[in-house]
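Take a look at this one chain, the form predicted on its own, written out in structure tokens.
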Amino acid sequence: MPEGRKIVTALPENSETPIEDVRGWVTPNRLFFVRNHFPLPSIDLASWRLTVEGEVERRLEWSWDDLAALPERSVFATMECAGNGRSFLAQHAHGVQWGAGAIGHAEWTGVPVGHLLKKAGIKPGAVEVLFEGADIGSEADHPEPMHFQRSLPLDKALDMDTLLVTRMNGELLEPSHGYPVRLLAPGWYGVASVKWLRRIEVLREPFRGYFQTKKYTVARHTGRGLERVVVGPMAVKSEIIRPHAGEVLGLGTNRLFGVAWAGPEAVARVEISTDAGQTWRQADLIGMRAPYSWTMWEYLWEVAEPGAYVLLARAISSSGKVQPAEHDPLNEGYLIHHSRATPIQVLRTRHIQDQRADAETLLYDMNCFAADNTRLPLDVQIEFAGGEGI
């Protein structure tokens, strides 16, 4: 197992990205978080095949060499587990008690799924596309062995950015990241990006499999009452990296720093509150701003009075979606993207004159964030070792 990731469960591996070892916008492969429900499958590349079947004009089968001969596309995308941050919830929610590290950002390279689907010929009436991994296992409430399966709406599957990924940050996929081929559904929670792909099936009816009905659903009010809907696109979210909760600051100019992302959208702006949400000021965005991708932000806070303060950050997407102040109980243990309070102290005896960031400052901030995360308890119990939740 590569060194560096923060292990939550060993078998199957579930581990967090250690931000202290990340040196830039892209997360190195060996440090990128891992989420597995079942043990890693053993795959022989020479005999491996990817089939396309179901509501298509012709069933097709692709070998590794077949895929390698097709035109490729690269997409930068942030991937986040749907349960990232679950350990921060005030009310305990079932599932792996992730800290803040079930997230990473990478360059993904592969063949658009739509290329294969169009070659197979999609029949009229198709609504979804099912993706099946080679990994097999069972759950407490589903003792029969099953493959990991998830589906996408047909339009998402046909999007040019939805890829059959073979390379991550320019390198062949590692086994823990889905070698030889995984799906990338950019802007959607990581559960949608099925690993170790072996079969694609075009469907005429919505998929009702275990990981799309029993797990990875949230409650929503509809015209028919309260219904379960599938976890899909990532929500708008921000994290305060500097200062950390409980830190002591001084009078003067204090630099606040963090990251933000908005799923399929770019981040339009980030706002900061230093008075527990009563007033808000706009932060400065740093570096790349693009759909699917996280961005960094900073804010220079002028403090004239000592005392106790509560800091909050909220991100706003390019379409105007605003990060909420509280966790929606209908989301249960998923979509944990509310603004988390960061209480700090300002002392009269300390004086600070921070400036805007340079590369060394950014690295220092990321290191401090990671050091704090490694001290957070991960309340992981045996019941989670079976791969339940995310």
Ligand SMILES: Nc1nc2c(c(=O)[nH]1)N[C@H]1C(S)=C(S)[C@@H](COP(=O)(O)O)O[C@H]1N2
Second form
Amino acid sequence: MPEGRKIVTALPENSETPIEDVRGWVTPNRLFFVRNHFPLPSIDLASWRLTVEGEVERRLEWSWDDLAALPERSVFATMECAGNGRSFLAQHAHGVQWGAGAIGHAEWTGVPVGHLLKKAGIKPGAVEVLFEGADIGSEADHPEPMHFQRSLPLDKALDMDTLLVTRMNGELLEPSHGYPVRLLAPGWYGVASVKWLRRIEVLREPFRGYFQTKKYTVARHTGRGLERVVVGPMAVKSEIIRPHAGEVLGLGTNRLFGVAWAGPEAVARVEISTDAGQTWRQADLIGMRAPYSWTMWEYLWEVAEPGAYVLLARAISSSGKVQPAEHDPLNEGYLIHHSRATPIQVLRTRHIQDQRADAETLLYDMNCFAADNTRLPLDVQIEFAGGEGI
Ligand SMILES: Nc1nc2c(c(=O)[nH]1)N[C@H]1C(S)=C(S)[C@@H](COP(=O)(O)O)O[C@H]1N2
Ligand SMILES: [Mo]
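Return one more block: the form predicted together with this ligand, after the form predicted on its own shown previously.
So here's everything in the complex, that chain up top.
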């Protein structure tokens, strides 16, 4: 059982999910990565209010009890930080030096944002919705203290899966995950999902705040030349969890295992190369395949020759987006989603016979951390896709 999150910076907390230990579909809250720009805000639930204002017919305020009285929805979604994997870049990029673990997958429960916006009445001409966290701080290139703020396009804010989250895997949010209420913009990089929400403002102009102009942007060639574009939906990506880089395997059948995700889309396929990208074979997808959610995969690799091998995985989304082989330099320190090589050794002397997961172990895998949370995360109808004996 993994001990906890892997600390990258202590104050404020930036820590990774111990992804090498991931066996299950749901990441338990205590292991789910944390990305904080500023010190944790302290929030008193009794006096906490969520304000909706701006281009609305009526400015409204909700208390915790008001919010609790509204109808809730649950959405399973993977959340990845836009800088996940930054430490692996050949060219150093500024920012938190994440390994592979700035990612997790959880069940998020809360009230659709659209519900509150409709009650407040959106005025014609509105284009975006701004979300403001209670946390305050400054950055090297922005010495003036500021709240953490991000906006969403109106249609994404009104999507019924965009939630004011109060529960993560059935539990009230931890302080570091945004207690009492955070946004979930499913399928988008984590930065869009503002924590410790205090204020929502409907805007008639696109928002130009620090975290979507100075940071969290990538360069793109547009009709107007090279422009900076704010990061939005997560890109298609996969991760090899087992074996890990440098591991020593034996001859025979070795089970490769990992996860793949495609932002707002479902994963259609995962392909594996055991010869540094020359040839590719299809992996088996196991468990759930759904939009927003990562999908686990496995591949039984028959290896007859000892030697050094380079393993690669690449994911393909339901609309046919293919995980790239190289990092796009226009992305700089964000959207690091190319297939990363996993070099391993195969020795003649080590012989470990791996087995494909059967239905029982799969269910165990999918629920293996459920006891960490107060209620089973998988109280949903499960339809297995692929996998022997299911
Ligand atoms: N208020 C606030 N919201 C925030 C942040 C923050 O620093 N302050 N960090 C963002 C970033 S960059 C990410 S990746 C996610 C991470 O969510 P988590 O810490 O719950 O994993 O929260 C987002 N929401
Ligand atoms: Mo992030």
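Each form is matched to the other, and the largest set of C-alpha atoms that superpose within 1.5 Å is called the rigid core. If you're wondering where the values come from, they're calculated on a predicted model, not measured in any experiment. Positions refer to the first chain, counted from 1.
After superposing the rigid core, the Cα of Ile344 is displaced by 2 Å or more between these two forms. With the core held fixed between these two forms, Glu302 has its Cα displaced by at least 2 Å.
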